[in-house]
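Take a look at this single chain in structure tokens; it is the form predicted alone.
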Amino acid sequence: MFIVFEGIDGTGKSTQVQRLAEALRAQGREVITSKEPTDGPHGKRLRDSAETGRLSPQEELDLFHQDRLEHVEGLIKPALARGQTVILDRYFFSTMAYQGVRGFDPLEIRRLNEEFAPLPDLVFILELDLETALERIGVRDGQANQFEQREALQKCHEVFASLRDDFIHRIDAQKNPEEVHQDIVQHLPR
């Protein structure tokens, strides 16, 4: 099974990835967790740019694609082929949102990614109002990293809200983490 968590910064994706992984391991499943951008060289450059100043839109998009291609070929596909469950904190839906804000067509980003990146079985979009998200990520007086600016997060939220697929489930992330986890578990195949 391939599961992805998406949403703007501050929605609790990392927390829910870990909770779900623990729950599935308790059922005897082999679970691999990962994130995008990865810890590889392309992902490191992307994360560093959040603090040091964003790269050009095209360079950033290219790095996301390179990072994802390595991730898909080196971890995601092999783990799925071994019958393991893969749970990701972000995938190409985040690229659609965050690079869509920078002027790229989100649907074209998706099309290009689907040429090499497998579709998830489940995508959980954690939804949270912008003010709460900004509080959670510790934004004070507008001092956020380059990916966490208020206007950009609002536009990212709009891209996430536009996604419509049978495998996408929207989860109210305003609730406490255990309630959010229970909402997620209800969508897992029995």
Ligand code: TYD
Contents of the next structure:
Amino acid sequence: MFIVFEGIDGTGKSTQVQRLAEALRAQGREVITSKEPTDGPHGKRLRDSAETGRLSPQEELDLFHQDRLEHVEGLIKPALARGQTVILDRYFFSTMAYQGVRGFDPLEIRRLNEEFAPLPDLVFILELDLETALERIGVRDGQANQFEQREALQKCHEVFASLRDDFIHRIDAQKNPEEVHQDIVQHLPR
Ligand code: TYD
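Having seen the form predicted alone, could you give me the form predicted in complex with the named molecule?
Every component of the complex follows; first up is the chain already shown.
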């Protein structure tokens, strides 16, 4: 099984990735968890750029794609081929949302990704109102970049909200982590 968690920053994705992994391991499944951007060289450059100065939109998009290509070939496909379950914290739906904000067409991003990145069996989009998300990631009223961040995350939310595939499930991330986890496991095949 290939499972992906998506959602704007502050929705609790990494917590739910870990909880779901534990629950599936307890059922006897072999589970691999991973994230994007990865800890590989491209992912590291992307993370560093958050502090050292943002890359151009095109350079950033290319790096996310290179990072994902290596992730797909080096980890995701081999693990799925071994029969393991793969759970990811972010995948190409994040590129549609975040690089969509930087001016690229989300549907074109999706088309490019589907050429090399397998579709997940399940995608959980954790949904939270913007104020709570901003609070959780420590963005306070009056901060210099507050408006910019608010506007960007609002647009990301809209891209996530526009996704309409059968494998996509929206989860209310306002609840406590255990309740969110229970909502998620309802959608697993029995
Ligand atoms: P995040 O999951 O927040 O990582 P961290 O562990 O550092 O909290 O991801 C880092 C940022 O990368 C996040 O703001 C979303 C962004 N991102 C993109 O812009 N495009 C992508 O394709 C992906 C996967 C992430």
